[in-house]
Amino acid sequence: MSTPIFNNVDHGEIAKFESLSSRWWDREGEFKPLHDINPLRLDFIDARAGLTGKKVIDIGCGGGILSEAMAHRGAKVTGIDLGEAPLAVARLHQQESGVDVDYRNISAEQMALEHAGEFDIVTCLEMLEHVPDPEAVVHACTKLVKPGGHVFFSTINRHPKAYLLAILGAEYVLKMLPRGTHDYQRFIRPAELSRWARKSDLTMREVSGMTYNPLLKRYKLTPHDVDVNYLMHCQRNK
């Protein structure tokens, strides 16, 4: 964890969101994938960590698609980003949707040292492998959240399934996503995220992967497929 808190970001990154951040909210637009996740996403945190009454942060929040979902299931959530329009974008949702979030432009490290062990669940979903030092942030989610509480991430396996189907399928075939929206040298193997995951404090409690059916053009949890996305389950040890 070299990475200086600071300068944890890239700025490329960050600008391909800033870009589409006004397409956000586009069910149909090139964030319909996560829209259509979303559900599956929600569904999975709730059973574990109940959010009813919860303090949340959504780490990498975007346009508030999972921050606004876990709200109105009754979390007391909080949303950080370090893209500024994206966060507008969000802001402007809320006023249409009335769901009650607080968005912040900050990194997860510095939120991390201003309010340590503070959150009763953490979610990091679609974000890690878009950062430069992703097991910064797995440290961060740690120091974030209360001992006991649970700790959610989500991102892409590096497998050659993975660059089959999350890039040649996804942005070149189907055009599900735009071209480029993946670096197939930054995808986190699960056995990866696990070990950062135990020097950070955390246990492993379960991976889950999520599959596409691109003719019911449907996705579906398969715990023992996790060649592709998955979804992994932690809890900070007390």
Ligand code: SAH
Given for the second form:
Amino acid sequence: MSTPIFNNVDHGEIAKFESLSSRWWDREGEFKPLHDINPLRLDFIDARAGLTGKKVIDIGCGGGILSEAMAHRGAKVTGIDLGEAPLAVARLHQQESGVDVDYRNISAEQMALEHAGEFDIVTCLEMLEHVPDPEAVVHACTKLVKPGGHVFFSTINRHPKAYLLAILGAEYVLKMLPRGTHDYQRFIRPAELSRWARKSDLTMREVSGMTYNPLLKRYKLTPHDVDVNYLMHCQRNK
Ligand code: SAH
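In place of the form predicted on its own, output the structure of the form predicted in complex with the named molecule.
Time for the whole complex; same chain goes first.
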């Protein structure tokens, strides 16, 4: 069931990210996990879709950790988010780093009405689990990408291991994330995400887990372990 396009937002979720906005680029701060997984996910996207020269839209871009990195690889990137404070941080930061990203405060659904079929690549990472109707966002991503273009999602699986690791482990034991960052009920199983993708004219090409080793303090891609964090690569049918 689709939510009306201006309602598919949880203002409490936006407020959480607004209050943390000054911390986006602190590599040792609350967003450390996003900095740590960034090279992995960037290479995953680049290897499958080739970023150089491509027109990319990054949905739920926050402070621009992924948007900037994709622009560094030569993509022409638009970053959208509904939080004004993260966007302000993103705009300031790009001046320091000298990359060019077009940041806009607009929903994915509205953007899809205005710019249907304009993008070679759509990325929507670590965002679906913060939205009331993630299926509507998947549908907007499909509308934004050109036929044959690439769409990348990442989110957290609604699996007991994710409750243990992503909530109890990351928020309570390791304190890598602020308490309340994630809500287990909003986690999404890979089968659900791939079903929404299929219903929405996407073909799922690949899914890979991303696992964290707390002893080595490192993330790696784990193609056969999607129990917690995972990335999905889809292509819009031609
Ligand atoms: N994609 C980025 C940031 C992830 S944090 C990265 O992986 O590095 C989640 C982001 O989603 C936050 O910036 C939050 O403001 C944004 N967000 C939450 N709900 C949203 C919605 N309905 N529309 C757009 N952005 C949203």
